[in-house]
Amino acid sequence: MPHESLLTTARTIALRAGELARLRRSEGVEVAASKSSPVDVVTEADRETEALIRGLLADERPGDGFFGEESGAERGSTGLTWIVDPIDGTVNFLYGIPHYAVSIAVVEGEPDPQTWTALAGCVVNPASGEVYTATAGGGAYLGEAPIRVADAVPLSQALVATGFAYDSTTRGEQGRLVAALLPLVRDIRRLGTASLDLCFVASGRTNAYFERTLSPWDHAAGALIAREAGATVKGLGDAQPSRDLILAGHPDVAAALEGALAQLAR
């Protein structure tokens, strides 16, 4: 397989991380900071769980880059960049809502989305202990099985997922979105953790997902599980997925939600 040393650190190490920010949610959490809004928080959980992550990459790999969501970035000499997520779905986690993840994925380039090229990736659930797994050309997995999309439906019949942005106008609007889409698809979930909205994708669970405003640690690791499991992942028309958009489904579904989404918009 294509890649696979890469996986396998991306997978050990998500799994060292995830039986970390496990146990501190037994032990209790608090939040540590607020960032873009009052309830955009951070808790100390994220944070030494990305210090975790970190270390064990430097040790493991030490002339890659690091691109974390807690700790910035860091360039490395090799051309590959770690981009981590150590705790997506941090309101679920404070919450103790059994649904977030540790989300690590390896690529080349710069980091950046719009450029880069993903090799590897690895999405973690703690709380259920589904770990999703990718390489570039190599399939997309759920444990040790393949995964694909579910076989295309009409819009009408499509479980779409889709997720709120921080700031309270923003999400207003997503709001208004979303109750003019609702009666043209089967229904909306919104489970709020991106990176396992992709993986939900990804193995079928959905059918389609879309969302405003994330970061490229939320979307890195997910992205890939979902292309190399035959959904198209995109943002707005030819551009790949970005703060303005991200769009995941099987290429029939995606394209139905994104003719949709437009013509909603306007």
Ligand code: IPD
The other form holds:
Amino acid sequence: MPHESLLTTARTIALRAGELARLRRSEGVEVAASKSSPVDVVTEADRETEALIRGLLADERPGDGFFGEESGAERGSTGLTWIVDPIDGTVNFLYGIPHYAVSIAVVEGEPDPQTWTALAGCVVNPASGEVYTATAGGGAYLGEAPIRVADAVPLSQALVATGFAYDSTTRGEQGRLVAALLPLVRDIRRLGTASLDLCFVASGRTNAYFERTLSPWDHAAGALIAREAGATVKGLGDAQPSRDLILAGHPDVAAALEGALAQLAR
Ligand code: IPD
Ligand code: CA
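Counterpart to the form predicted on its own, namely the form predicted together with the ligand:
In what comes next, the whole complex appears, and the chain from above leads the way.
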């Protein structure tokens, strides 16, 4: 399979990082600092887990670039960059909700989701033990089992996941949009971990997912996994996913959701 050795690296390191995060969670977790807003927090475990991942990647792939949520970016010489969220779903992690993830992807080209090509990705939920993986052209897996998006359903039958920004003004807008969307769909889920939201689309646990204000590390691995499982994963209009929008689902459901969101935003 193409990119299999990159995937092995991503998976092995994500599993080790997940063990560390789970250990730290079992010892108890406290907020270390807040970031973009008082509710956007980081724990010592986020920093320690990213440092572990960065160190292991530097040992194994010394020429590659790195772009992580907690410790920033460093360009490499190989044209490959590792995009890392050490703990996605930090608020779930803080509260002991067993739905958080280590997300690792490796991309080719500039470390910019508008232009990069994702080659391999792994999302691990250390609390459930679930491991989602994909390689470009090689399909998507939950553990050893291939996964596919759920069959198309009308929007009125679609279970749609979403998420909210840390900024309170943006949240107000997002809340109003979701309130208007709710009567049009089966139901809404706010599960709290964007990478797993994309993996849930990939494995048919939800029909679609959309969110604004995500960062590249939140969606790098999950977007590849969802695409390899047959989902459309897109941003606004013809753009790739960005802070403006990420939308994912079976192609027919994604189109219907995109149309509904555009109408509601008018
Ligand atoms: C957050 C989660 C959440 C999403 C936020 C993200 P973090 O990531 O993925 O589900 O709604 O937009 O920032 O801060 O826990 O790594
Ligand atoms: Ca994070």
